[in-house]
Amino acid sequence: MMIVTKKVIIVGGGPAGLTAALYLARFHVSVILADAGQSRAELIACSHNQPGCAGGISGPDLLRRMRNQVRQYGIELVQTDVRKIRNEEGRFVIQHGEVAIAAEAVLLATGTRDRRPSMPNEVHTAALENGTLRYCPICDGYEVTDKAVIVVGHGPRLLGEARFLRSFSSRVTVASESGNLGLSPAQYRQLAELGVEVVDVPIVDYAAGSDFMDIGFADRVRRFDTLYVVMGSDAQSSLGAAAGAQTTPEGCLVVDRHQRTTVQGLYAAGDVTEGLDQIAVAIGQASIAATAIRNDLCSENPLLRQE
């Protein structure tokens, strides 16, 4: 079996993984980036929160630019779904087909995955593209200013999202697919005080128009400008957990202030860690992680580049 040796393996080709690859390449650290091609950033129709992109930028366009930038430094981007990280004789090893890739350090930038509403894939895709379906009011609450918004979810998270969106629009409605919002009487009172409408019958259908979302309830159909989904997400932390890294009760990888996990040589950045799921945060964490990786490697050998 062929073995390829690098200093660092990065797993995940979203904004965090690509930023770390860029920093490490400019530190003259040999790195390979393994990406399954499932970055959540690929689903962003247009982000207006990315500094330097005054007209907004789509997720695919941002990732394309970042990939082109790291390729300028000779970084190898390998499309592969990493299923396991082995620890062999002090090195981390992943498998890519018939090739084993070994490294002294691994950065996990595997992200998180949103829990989706019960709608066909084609409806979900079309609604994301035209902005009638959204997941992150921090990213795009501005875009729904004064619009009719429905927030679909369950429990305290639903209440929190409704409170947040109420500062953008006076026309906010909450509902759940089951009809049970999972809220206490006190929480219902909070919604009433905010002027948030409550619908407590089940959702049975979604239909996306070019600039609206029709929600089919058990007793009628209502039209909204935008649907916000508040069903939670699942951190893609299984690789790190299987390697022995500690996770939070929510499943995120635990890291220190330098993005080190609890396993020596294993680092994490971006949405797979606990914190604000934002591109800017992922980029910042990746730069911290890459610098820590470089410094940790150089603590063993200051002349890293000359190996």
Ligand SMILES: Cc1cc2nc3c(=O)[nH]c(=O)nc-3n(C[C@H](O)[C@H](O)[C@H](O)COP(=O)(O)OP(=O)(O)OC[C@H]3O[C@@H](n4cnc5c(N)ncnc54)[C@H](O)[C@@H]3O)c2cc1C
Given for the second form:
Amino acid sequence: MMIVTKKVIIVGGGPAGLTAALYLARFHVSVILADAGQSRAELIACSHNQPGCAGGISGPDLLRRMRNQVRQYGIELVQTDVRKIRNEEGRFVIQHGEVAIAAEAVLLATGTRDRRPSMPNEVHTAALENGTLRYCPICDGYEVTDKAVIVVGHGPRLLGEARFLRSFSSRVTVASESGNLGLSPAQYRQLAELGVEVVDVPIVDYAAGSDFMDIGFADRVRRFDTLYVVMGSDAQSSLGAAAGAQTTPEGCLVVDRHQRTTVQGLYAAGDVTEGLDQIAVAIGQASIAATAIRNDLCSENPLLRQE
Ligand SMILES: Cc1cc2nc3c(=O)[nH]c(=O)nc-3n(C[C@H](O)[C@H](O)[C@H](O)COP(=O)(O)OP(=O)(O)OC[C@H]3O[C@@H](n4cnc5c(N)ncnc54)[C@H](O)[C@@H]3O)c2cc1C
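Having gone through the form predicted on its own, I am curious about the other one (the form predicted together with the ligand); can you provide its structure?
Complete assembly follows, chain above in first position.
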């Protein structure tokens, strides 16, 4: 079996993984990046909260630029779904077909996955593209200012998101697919005080137009400008957990302030850790992780390069 040896393996090629690759390459640390190609950023039609990108930038465009930037340093980007991280004689090893890739450190930048509403994929894709379906009011609440917004989800998160969106629009409605919102009487009262409309009838259908989202309730169809989904997400932490890293009750990888997990040599950055799921945060954490990895690798031998 062929073995490729690097200093660092990065798993995940979204904003976090690509940022770490850039930093490590510029520290003269040999690195390989393995990515399954499912970045949440691929779903961003146009982001308006990227500093320096006046007019907005699409997620695919941002990722393309970031990939091109790391390729300038000769970093290998391998398209693969990493199933396991083995620990062999103090080194981490991942398998890519017939090739084993070994490294002294691994950065997990594997992200999270949003739970989706019950709608066909083609409806989901078209609605994300035209902004009638959204997931992140921190990212794009500004874009729905004064619009008719429906928030679909369950429990305290639904209440929290409705409260958040209420400062963008006076026309906020909450509902859930089952018709059961999972809220206490006190939480219903809070929604009433905020002027948020509550619909506790099950949703049976979604139909997206070019600038509206029709929600088919069991008893009627209602038209909104935008649907926000609050169904939770699943941190992609299983690789790290299987390698022994501690996770939070929500399934995120636990890290210290240098992005080290609880397993020596294993680091994590971006949405897979607990915190604000934002590109700026993923980039910031990745720069901290890359610097910690570099410094930890150099703690015994400050000369990274062969001289
Ligand atoms: C619709 C939408 C709109 C958004 N808009 C904005 C916005 O405007 N502004 C903003 O700041 N944020 C926005 N976000 C959030 C932003 O996309 C994420 O915070 C960001 O992508 C997180 O980066 P990441 O690198 O941590 O994870 P990701 O970008 O999700 O990348 C993780 C990568 O790891 C790969 N991976 C996972 N497991 C494995 C494995 N086992 N082997 C190999 N590869 C693996 C995945 O395939 C993926 O490519 C939005 C998100 C969504 C869904």
